[in-house]
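Next up: just one chain, as structure tokens, the form predicted alone.
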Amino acid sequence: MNILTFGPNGSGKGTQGAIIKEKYGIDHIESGAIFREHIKGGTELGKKAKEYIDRGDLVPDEITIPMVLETLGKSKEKGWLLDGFPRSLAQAEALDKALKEADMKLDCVVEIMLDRQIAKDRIMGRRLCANDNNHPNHIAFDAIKPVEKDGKLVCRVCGGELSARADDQDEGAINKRHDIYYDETTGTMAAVNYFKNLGGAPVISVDGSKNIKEVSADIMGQLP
């Protein structure tokens, strides 16, 4: 099964992606992880992508698309869940074309809807696990609050070291990312609407303001 997931930063799409991955045994491909892998490896694409990410800007298609498509190709037989891409109408059109050319069927699109201010509040309280970025940790939610060990907070799932992304604490950077997501003309919402109007894979839209289990139940109840 091949699935696209959409949701603004802070909507929990990474957490839900991990749940879907577990159920269907598919690869969870997160665009941010692809970027980080290239940046850590010092690749030419990674160096270029880092300049944009550090500014909170959208990484250009000529950098992003080759990274993503290379990774999707490796998961063609197993199936994949793509998280964080496409982020614009142009990328949606390019991905749709590339999937058809590669004979990869898109089975479903999941959209997690969330109010912009709620999404912003969630971003500023989330913490990233050094062992797995998909381990949910948030200082404001009791259900996924990190645990304290030796006087510091660690991952509630595995005990790994936690950190906060610098841009998660920068309201200007958050607003810039959300400006891109909520843009219905050329941004990510335009990409969501593109797949809604395409008439191919079904689009599942769920309320992201609910708790993790409720959102997961809503998604699972509608997946093919």
Contents of the next structure:
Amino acid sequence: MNILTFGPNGSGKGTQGAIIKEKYGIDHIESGAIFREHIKGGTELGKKAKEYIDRGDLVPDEITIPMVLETLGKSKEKGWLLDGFPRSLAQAEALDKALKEADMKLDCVVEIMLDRQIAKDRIMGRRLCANDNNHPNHIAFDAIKPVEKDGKLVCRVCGGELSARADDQDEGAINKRHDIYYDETTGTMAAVNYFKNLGGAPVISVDGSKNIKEVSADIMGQLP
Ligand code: AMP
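Having looked at the form predicted alone, could you now put up the form predicted together with adenosine monophosphate?
Next comes the full complex, and the chain you just saw is listed first.
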């Protein structure tokens, strides 16, 4: 099973991705997380990507596209859920072409729709677990609120240390990321429309303003 997920930053796309991944036993491939791993590991790629990420800009295609396609290739047997890529029309076209060349079929596209202002408010409250980026933590949502330990907030799943992403606390960077997402000409919405128009895989569009369980039920009820 190969699934593509779309949703603005703050729509709960990562959380839903983790749930879908569990259901199908497929790999969760997150372009942003791959970049963060590179930055943490101090690799050349990480050094190049960091300045773009900190500003909320897209990392250039010549770095991003080969990195993501290589990761996808490694999950060919197991199947994958791709999150954070494609983010532009050019990346959508590159992905479509690469899938055909690699003889990989896209089974489904999941789109989580969310109003821009709600998405922004949500972003500022989310926290990252040091042990596993699939552990959802958010200071504004009871269902995934971090827990307190020794006067400190820690991961509600494993007790791991929590941090906020620098680009999640910077309003200018958030606005830039959303400008890219909601752009229907060459941005991420153009990529969503590209796959809608392609007509190959079914596109499931759900209302992301509902709570995590409801959104999950909407998606699960429609997945093939
Ligand atoms: P995310 O965790 O998906 O919010 O991604 C964090 C940052 O990584 C983004 O703001 C971009 O700077 C970079 N990034 C992630 N995915 C892509 C992509 N498909 N193309 C270009 N840059 C990306």
